[in-house]
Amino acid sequence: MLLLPLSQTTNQNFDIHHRIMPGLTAPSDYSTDPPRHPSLQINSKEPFNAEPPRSALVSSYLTPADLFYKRNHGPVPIVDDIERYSVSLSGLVENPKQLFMNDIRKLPKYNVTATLQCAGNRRTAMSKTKTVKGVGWDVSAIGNAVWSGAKLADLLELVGIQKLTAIAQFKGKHVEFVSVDKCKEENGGPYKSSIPLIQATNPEADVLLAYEMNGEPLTRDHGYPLRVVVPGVIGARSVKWLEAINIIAEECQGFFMQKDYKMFPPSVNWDNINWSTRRPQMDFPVQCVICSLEDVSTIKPGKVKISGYAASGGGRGIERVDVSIDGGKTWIEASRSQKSGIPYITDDDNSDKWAWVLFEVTADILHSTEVIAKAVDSSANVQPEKVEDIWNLRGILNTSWHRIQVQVAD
């Protein structure tokens, strides 16, 4: 299928084109939402936000689509006609284009194993310190998958933006992703977000326009037919149900870039907050969670397997996972793996740099105690010991030591 040029000036025609030939539409209610796995813990029904049991996360390196956390802001969009579905590529470029799925599939296909994590993962634990605003996620707003599709860097070359470009010819510095998804935070407008142009045009950053997840077409909850995947960055930037890609001079001015997902100190509250004093959060920090035990677990005395996940943003690997079975007095180093039979080594060619690491250690637990896990990434970043030190009013980026209360039965 041919690439169709878009007019730079006739936005009216562009809107008419989309009304007549939408291909992908956003429903006004939740009656057409897809069915979901019965084991998911539902944190919000409308819009649907849910996470799997933590034990499911460590049962496999790749998270199945139906057990991958669901993070929605409105009713799930519907594909009316995949042949008519297209993405506009415009903004501060000389030759805007309209791209259909056939055009995107003709570009080289890449497979990138990457962990996506909601910035609100572990918010529930942070809210125990002091109430925060947001969906109450436990520890499973995270998942790991093989995403397949075209690299954004290849796509941008179609409108004349070369690889490793920081500023496009017409002073574009950022790439904005606009969804067909409508949400109340945008007053009924589309969900949108952006990343710096230098990241978008860097093939090594592995930013994808993904149409497959774990070798299958995307499911509706995960962005069918096309989504952005920005590895190493909070999930809010990996926009689903893509409708438009815009080259812009400044960061996206959408709600989720400017009035949300920013890291404030504990001293800031809703009375004195000034959103403009903080940059939008991008990379996620080093994170580590025990998944083989619940927050309060009763066990028999003896050997206990302690396993979970660890991940860091920005392509940083996991250098070490430490586990304590005496409340943090002494520590044992856990084994780390990504692929069975291949030892995980940080920054090794065999390691998936955007993906989580599964850890495991077996310890003798004879008395009731507190079990703790913490990770260190390849840049020697460590997790904060206390959640109070990183408490923030939106409850994002809770990466404090993960603590489990273990009661040993007689």
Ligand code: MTE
Second form
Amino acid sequence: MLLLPLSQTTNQNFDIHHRIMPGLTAPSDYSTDPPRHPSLQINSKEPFNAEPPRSALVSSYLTPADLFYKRNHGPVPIVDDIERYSVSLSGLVENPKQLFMNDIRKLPKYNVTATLQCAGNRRTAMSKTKTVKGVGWDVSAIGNAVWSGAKLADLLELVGIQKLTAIAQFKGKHVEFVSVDKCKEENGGPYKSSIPLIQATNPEADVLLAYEMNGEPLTRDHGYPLRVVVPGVIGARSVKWLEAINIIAEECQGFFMQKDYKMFPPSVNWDNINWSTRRPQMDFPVQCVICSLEDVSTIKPGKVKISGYAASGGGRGIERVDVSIDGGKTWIEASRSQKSGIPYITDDDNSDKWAWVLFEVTADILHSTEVIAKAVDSSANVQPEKVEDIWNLRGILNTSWHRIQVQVAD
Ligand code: MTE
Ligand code: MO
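Right, the form predicted on its own is done, so what does the form predicted together with this ligand look like?
Shown next: the complete complex, the earlier chain at its head.
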């Protein structure tokens, strides 16, 4: 059934608007959203935003897809026909291309273990200092998974962009990722974001077009059939339900790059904010959270296991995790573990760079006290002691020391 003028159908190699039938569409309401795991804590129903109980994060090194936090800005797109689904590759390239799933699967497949963290993780705790704008999150807007797919650097070679060459020519250019979901922040337009071309063409940066998560096809909530995974960078840049990749002269001008996900100082409020003074947030800073205890926990006196996660962005691994059971007077170094022993984690991954460590300490707690955890990354970056010092109006990047009030009951 050809409904379009011939000129458009013959020239369908890259222009997404000229497709006869799209493989991927976005509904306008939430009635077709997928079912979800009942133990997720729902922070917003429509769009769906939910996180697992914190205890789930430390019960396995890889976070299962059904328990992995879900951060959507609109209804979940639907794949009508996987055979027709394609990604367009255009913009500042000589020969734009349209790539189907088979084309992407033909490229070398890489497995990368990487932690994905929403910039809004721990926002609820930040809002206790002073109100912030944004979906409230406890400590579980983070997860660790093996992502498998093609490297963006390999894909870009298909349109003539060489890996890491002609650096000067790349200067300032970005690679924009565009989805199909309808977001109210974009006035009903799709979610989009970009990363520097230099990063995109660097095979060591491990930027993936992932079609699998933990060895299974992506689930709809996590971007089926194809999503971007930008390791070490805030989750917002890992665009789900990918429809188009554009090489552009400067960073993406979309809402989520220009009017959101920027870090402002505590003095900036909604009356004096000037968005253009700050760059879009990319790498996430060093983070550490205790998951074996709730924020206020009552325990019996004696041995207590304190465990949680620590991660840092930009490929900076975790060097050390310190735990205090006396409100920060003295510190104990926690033991750390990484790797899951799961066979599909192969040598081509850089999990020590991009993935979290789980940490553990067993301590004797006899009196009510404050338990704290903080981490140090491989560049010796440390976390801020107080949330007040990093308060910002959007409530992003709360990486202050994680504190738990422990009541000892005899
Ligand atoms: N991609 C699209 N298309 N739409 C979105 O709403 N949310 C972003 C990012 N990619 C989003 C998206 C944000 S803010 C985060 S934190 C991650 O996806 C969340 O990924 P997840 O839901 O797989 O955990
Ligand atoms: Mo996010």
